[in-house]
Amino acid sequence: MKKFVVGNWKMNGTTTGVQEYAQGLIQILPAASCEIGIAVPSLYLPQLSARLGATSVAVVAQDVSQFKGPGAYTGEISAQMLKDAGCTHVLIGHSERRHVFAEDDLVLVGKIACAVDAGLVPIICIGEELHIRQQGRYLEELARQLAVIERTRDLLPATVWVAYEPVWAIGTGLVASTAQISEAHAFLADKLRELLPKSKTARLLYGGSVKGSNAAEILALPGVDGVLVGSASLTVSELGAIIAGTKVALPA
């Protein structure tokens, strides 16, 4: 399977600056040896998707509502909302959703299910604090985050989605060790085998500071499916650069 790439652009754009963007990553995709992600804020993802509909990009939502709608949630996005968008893929349980906004596993497996339900594929984050870190605990609290595929394992697609991004790795300038994600990694890829039905794969990306000149060398360990980038996918020429980073994992 080719690796899977994903900016997520966070609370950043303009009109403008959508149009321009997809204009320059149609003139990338031919030279693209991976799968490709864009998640914008949700009010330029009709514009995103009209622009990269005839191409193989995924467009990406950054959040759902955890309520299936219609109804009355004012301020809330529905799934079926995204759909009717062009969405194909939901970034589910950032971290800035989880510790920002203090959304629970109760609010994440409602978005899960309402996510699935419409037929968008959910990329499930999840990560440690830094003092988690420290502590040594991080690997306990990883499993205890899983916690929320566990309760949705029956609904979720044949291949399963999980971003992994140490918190304190996000947008910090810092970046986990390539021990340290390859770990992180390897203890994720056992526990979801335990906890998924035979029939599922899981997908592991993962996400902290990734940027042209570190994303070769991330791409190319061992359960490294992919990764999902923040502020280093704002701009087409350094996501270019991290899409360029998936060739060296490619078979000789």
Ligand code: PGA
Contents of the next structure:
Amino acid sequence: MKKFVVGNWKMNGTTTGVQEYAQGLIQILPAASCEIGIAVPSLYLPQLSARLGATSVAVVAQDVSQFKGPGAYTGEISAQMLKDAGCTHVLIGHSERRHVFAEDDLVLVGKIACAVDAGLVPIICIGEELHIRQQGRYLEELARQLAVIERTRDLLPATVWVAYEPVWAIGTGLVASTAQISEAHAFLADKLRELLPKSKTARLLYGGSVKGSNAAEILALPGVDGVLVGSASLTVSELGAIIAGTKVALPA
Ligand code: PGA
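Next block: the form predicted together with the ligand, after the form predicted alone:
The next block holds the full complex; its first chain is the one shown before.
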């Protein structure tokens, strides 16, 4: 199965930037041997999907409302609207949403339900904070965060995407070691096998300071089905280096 490289622009970008980026991406696509998804701010999603609609690149939303709507929810963007804008996937529970915007399990369950209902594939993000890792309680914490998947397991599509992103590795330049990634992914794969119905399979992305120079090593790890990339996804050249890393990871 092909690896999945998802770029998350966060709150970055301009109209001109999206245009240039899409153009650059189209040029490197023929050489790519992985699936690619790009998450731009909501405002730019229709523009990105107009540029990339004819390609295999998935247009990914960074967030979605927990409310189905339509309705009186000022500032919110519904799953149906994201679908209408050309999105196929949506990030849910990114650590910045959990920590800066205080999203809890109840909110996340609502978001997953709305996303699936609109036909969007959720990419559910989980990860432990530094103090939890230092206290040695990280596996327990990851298991706790899987509760949102347990509560929505009957709704989820046949392929359940989960991104493991240790909070201490996001935007810090600190990458989890290959041993730490392998341990977390093996643990999550086991737990997800237990809690998902037999008809569903979990696929796991790693995220946290992934860049061109470390992507191949991470992508080669068993149990790593792809990467979720923040700052290094902002330029096509760096994203291209990560995409090239998926080739190294493929068996000969
Ligand atoms: P980063 O962000 O690659 O900049 O560490 C990862 C993420 O937030 O998904």
